[in-house]
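Below you'll find only one chain, the form predicted alone, shown as structure tokens.
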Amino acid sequence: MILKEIERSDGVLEVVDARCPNELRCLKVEEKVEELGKPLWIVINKVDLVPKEFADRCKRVLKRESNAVDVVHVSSKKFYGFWILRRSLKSYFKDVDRKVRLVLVGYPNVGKSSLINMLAQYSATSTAPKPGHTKGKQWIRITGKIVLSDTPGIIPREFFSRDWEKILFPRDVEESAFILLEKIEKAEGSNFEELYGLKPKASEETLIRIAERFNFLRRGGELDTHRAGQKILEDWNSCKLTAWWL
């Protein structure tokens, strides 16, 4: 579906998360879209989570690495670089003289509904739903002939690294949150000491401590690490929890 998305679209904005904005771009897709002739934009999304410095250097870096049209910058909490992003689509469709559909896509949890909420509320309108495309469909409307479809394109499993897999999408809990906390002790820094009171570090002692700080018990008194591991997903997928390396 993803794919048939980006072959009846006009270009595709692949959205990241700032805080390992290289690790959760998706090649396969970005190959596909280069193969189609499609033009692609990179949306490093959450940026009021990273340094500047290091937002600054990440963009420098995804240009420099990909055939991407541009690089921009977003935070949907914030509500910042609609109108940038908005001025990049707008100068390059500049010459079209009709409609210019364009197809956002990403892994999961990168914030692809909160910017098309973003651009929802910038927008006047959202035109009726389109023949030929899945009922219900709304097109936002981002410029007066520029319109991105509400039906954020979700990344197939299949293209995931598997670290992303386990982290995403955890089925062991405790063996996803050492995955994390493997690259969040490597990261170039972390809010992980200020929420845990400790390091990060992929070891049973981290779970146990957390488990104890939080006061998490299983019957009869014994810690409860599971549960330490699931705190520390839910944190990062919250954005609670940040760390931000390339």
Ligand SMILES: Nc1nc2c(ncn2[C@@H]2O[C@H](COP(=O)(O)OP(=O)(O)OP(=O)(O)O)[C@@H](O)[C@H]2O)c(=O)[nH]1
Contents of the next structure:
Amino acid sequence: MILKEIERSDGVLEVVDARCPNELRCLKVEEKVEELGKPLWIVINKVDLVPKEFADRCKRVLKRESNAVDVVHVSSKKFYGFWILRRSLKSYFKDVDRKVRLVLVGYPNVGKSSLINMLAQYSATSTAPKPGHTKGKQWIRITGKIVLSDTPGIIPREFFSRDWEKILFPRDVEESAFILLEKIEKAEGSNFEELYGLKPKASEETLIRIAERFNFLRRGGELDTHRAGQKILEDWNSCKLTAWWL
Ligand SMILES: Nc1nc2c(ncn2[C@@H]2O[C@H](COP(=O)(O)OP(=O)(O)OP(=O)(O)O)[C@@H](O)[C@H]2O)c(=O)[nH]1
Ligand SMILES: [Mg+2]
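Next up, can you give the form predicted together with the ligand of this protein, since the form predicted alone came first?
Starting with the chain above, the whole complex follows.
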């Protein structure tokens, strides 16, 4: 599905999470985009969660190490970045005098829907270039000729890295929490200590102490480390918990 959409498009916006932008790139999709000769933009979303110095460094690194036409920062929460993205797209397609259709792709939870909402709010009108062609699909107008599909492409599960498959769709919650904790332990910075009152460490002890702190108890009064693991994963997904690494 996603590859078909890319094939039909004139360009791709790949959304990544500013907390770990490099890990949440999908290289298989990037390769495909390149193979098809389509231009790619890497959109680093959620920049409000990381220090500016880190965000700027990510941009430099991704510009150097990817085939993206451009790498831009946005925050769909703070409504930041629309004009910069628009300027970049406009400049790339300046000599094209037909409609340009872009699609947005990305891992789950990187903020695709939030970003589409932000872009749609700036958009003068949402348009449907081919009424009836794809039922329900709308196009968001970025400029007079550049439009973006309002239906994002979700990276297919078989393209996920193993770690992120486990973090995003945990089967064994404790194991998934440990994988995330290991990453946070090595991260450049985080608000972990502020949130839970201890240093991040991928150990049973961390889950026990969080269960104590939040009074997570099983029926018999035993500490519920499963709930503690769940809390860490939920706080990460809802962006309450932040940590950043390249
Ligand atoms: N702080 C912050 N949080 C954001 C930003 N954009 C999205 N979020 C949060 O990130 C989480 C995921 O956002 P979504 O827009 O639902 O992400 P998605 O990529 O559409 O996720 P799926 O539909 O599950 O694939 C939500 O809790 C959002 O509130 C942002 O720019 N800054
Ligand atoms: Mg979504």
